[in-house]
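Given next, in structure tokens, is a single chain: the form predicted alone.
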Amino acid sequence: MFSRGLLKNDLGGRVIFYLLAAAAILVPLCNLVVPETSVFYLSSYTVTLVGKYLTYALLALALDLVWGYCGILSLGHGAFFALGGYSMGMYLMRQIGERGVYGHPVLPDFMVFLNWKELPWYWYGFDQFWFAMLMVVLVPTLLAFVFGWLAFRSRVTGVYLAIITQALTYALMLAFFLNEMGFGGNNGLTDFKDILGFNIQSDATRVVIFVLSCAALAAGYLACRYIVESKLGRVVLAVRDAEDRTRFIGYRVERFKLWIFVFSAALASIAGALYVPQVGIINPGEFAPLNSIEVVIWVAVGGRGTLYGAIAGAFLVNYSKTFLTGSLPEIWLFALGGMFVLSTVFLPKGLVGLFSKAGKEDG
């Protein structure tokens, strides 16, 4: 009932969650208990593949909440998605014991490489599923909280607020290629062999992530549609539109900012830790600028300001990202721009804005 009430005017919205519905259904059933010589078969590569899509769109999300609605644009909203998928990536790592090259009951094989002689501090703790959850949430909120509060106390909007977070991104790119930092550097995290007890690599347990990547998206979207279409939402909103206006008649824009951020930055972890488990490696290249910007095309290519519009973009996006990279690899940047470029000028609403602009047209 909750959810049929937020998407009752929201048709991109109901559209989502049929199709998240049909996939949560579908993707199993063919994958587990159609033969492989049926047509209808999906193998576990392709079922990787829309997981990660699906992370990819709750990342989208993420953004959409605070750039779509908020008005600020953040090109650092990987950091969060990488720091969500190191939290899972080193309870991962935690669980391989004896089963390393290396074979150390408890230090990962990169620190028995390294020659580090115990387990640092900061990876106490991750053993404990439960554990490694918290830090999920705990960790990029917090950091986001800290970077928030001095941003928006000190009024840094616009473009300098898209260079620094863009800044700090960039910053824990390169804290985390140090082997000293105690992350696998270069190489990151990887190897994994353990999810609660389950073979990750096993067929069943990529359809559980899956199913629990649809799960979460839906979840992501339902929050992020309650959050919008309440009196938080509407604040948000005056805040986009006339920021000092809405500050001269008594509200506390920074205070709207902030939690409209933090939120925003711990759905982004969730789709990093989701991603982890179904792609098999987490390095220091998911901190990098370029990865940021690209979550910003998804979010104008599908409809800034619709949230439904972010999950398409980031769906449309990544595949032909997937189709180009494996055919025409030398043009896909050139693609990616030509994105950008063209939904910029012809399409400011996106994709979704050419769909409802047709549909009013017919109407």
Given for the second form:
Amino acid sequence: MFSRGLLKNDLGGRVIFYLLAAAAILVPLCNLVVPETSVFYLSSYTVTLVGKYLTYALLALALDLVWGYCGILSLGHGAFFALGGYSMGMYLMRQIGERGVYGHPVLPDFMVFLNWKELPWYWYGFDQFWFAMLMVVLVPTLLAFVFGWLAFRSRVTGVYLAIITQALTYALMLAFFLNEMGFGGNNGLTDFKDILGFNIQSDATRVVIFVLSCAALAAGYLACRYIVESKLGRVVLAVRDAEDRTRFIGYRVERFKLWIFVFSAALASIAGALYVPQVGIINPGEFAPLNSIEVVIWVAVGGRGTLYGAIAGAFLVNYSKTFLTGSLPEIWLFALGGMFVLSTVFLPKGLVGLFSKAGKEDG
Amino acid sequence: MSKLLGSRLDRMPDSIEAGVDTRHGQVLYLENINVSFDGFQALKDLNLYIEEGELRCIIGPNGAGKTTMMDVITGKTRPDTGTVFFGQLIDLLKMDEPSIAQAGICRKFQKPTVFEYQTVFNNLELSMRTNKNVWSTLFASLSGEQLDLIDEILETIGLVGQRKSLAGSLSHGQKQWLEIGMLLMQQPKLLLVDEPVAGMTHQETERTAELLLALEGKHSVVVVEHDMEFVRSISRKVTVLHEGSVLVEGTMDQIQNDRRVAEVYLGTLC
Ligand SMILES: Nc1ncnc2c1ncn2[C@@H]1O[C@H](COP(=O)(O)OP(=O)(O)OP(=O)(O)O)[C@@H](O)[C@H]1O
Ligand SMILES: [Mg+2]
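Can you swap the form predicted alone for the form predicted together with the partner chain?
Following is the full complex, with the preceding chain placed first.
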């Protein structure tokens, strides 16, 4: 099988795959079939929570591809995630139709509230699912393309690049906060009713989106794996480790960076599009610079440059976050910083580095 | 080493011959090159001509501008004035690093630079002369002939046993060789080799000399080196750079008997 070949030398990837397959089968069963009284019953809250982690994992995967393999430290990947989320959110808004508080057949509530009479042009087409999905891919790739083209062509690298990616997401956050932008300002987009005609709150819909998230993560993983196993992947590693050398043997480094960056942005955006129907809201907070930094921490904690490490890191850090913000909210940020420092100082290869080391010592 | 002479490598330059017009016998022309860094003149009215198939050594004290000259040829540094032509027709000043490399000029850095986290084999594979755009690399796979070429080069640079080792684990001398191997994989017309024997043992140095001599005639090679014994062992013609321009050109014997060269190296002014 295709995936077999790609995962042949990738134990971590195989583990992730088995876990995803198990989740995609067991979670629907435990939520929809198992009676609520059973110990095996899984609440819809848990399904959505894990579904959310899956989208974070896809985002982490996207970042690991650019950072772990190509050495581009993007501190703005949250922006692509949020843009994908907004595209999905716009579709979901338009599905509300007359069921909004103001009952306007076309305009979302916030536009009626702002006294707008017509739908802005950039909202056209978002009532169509296929169009919204197209935009999920197109908008962030276009932004990544323009941004990357300018940055890589002028050979902006390292810390400077990291700073301008932060500036990018910060600027987008400020812009999306403005009511006049037409994306719901401060409150963002919410109160979604249904998706493709199915009630977005129903257990069955949630389970379907959960399974789709598993599938997206699996497909994203295979795609990334294909890239890193190809010669392109080796060129990208070469760029990470000796950019000038790569250029002097005839590779157009900036094109390789651009391609990887754009592909990664698309993955991040798809993650965002799957995230929004599960959490039921998208607002400018998703563009917050801190969000993008958190993604870097997930990847660092899990293990950079392994792909599966990014996924493990995303789950682990976010599970800790859910746990800690529930029980001891005031220590969460310290814990996050602590994890980052500890992993960079003691586990430069992240948690998965610990296992592969143990594996090697075993023989 | 002898394998190198009677092998696929012999035919290599043919494939690029068409692109570089060397009818006048010269493969590289540098004329009136001036380069300054924040007011400091690293190259001053430098003129240099390299013949086709020639093995040229360039010596000069630290800071003479040898590396800067290579930077100019390979597109890393743009000169303030001057012209750089590859053959009669290719204006290198209009090209960027990858296109210059693809046109057939390859360089070894002063500080050996290999891809440390990849195997010796992959280092060579990456350097291979082939289509290097994004799409072709995404779907690239090695043909039998390409595999043979890699094996041949592995043998030439004496790293057959290290095929699967990470480049980062090689000794300093082995890294230097790997980098030379990476140049050969590109089947260049012109090789620029910056300090190839720095940090090598005496034996390694001798083997490197053999290797470079084997290239003479088929590739043009420009070697920058401080090791005089090594230069003597390979050189036909030596150019002495000093303070950014050519001081003397000639055979090693002529150079060693030249009063100006002695002054430059001994640091005495008259
Ligand atoms: N990017 C740069 N910015 C400023 N000065 C530079 C730069 N590159 C080189 N120089 C200066 O130009 C002069 C020539 O340097 P270059 O590296 O070409 O010397 P070299 O002949 O290769 O010396 P060495 O034998 O030590 O390698 C030196 O004085 C160096 O300090
Ligand atoms: Mg030098």
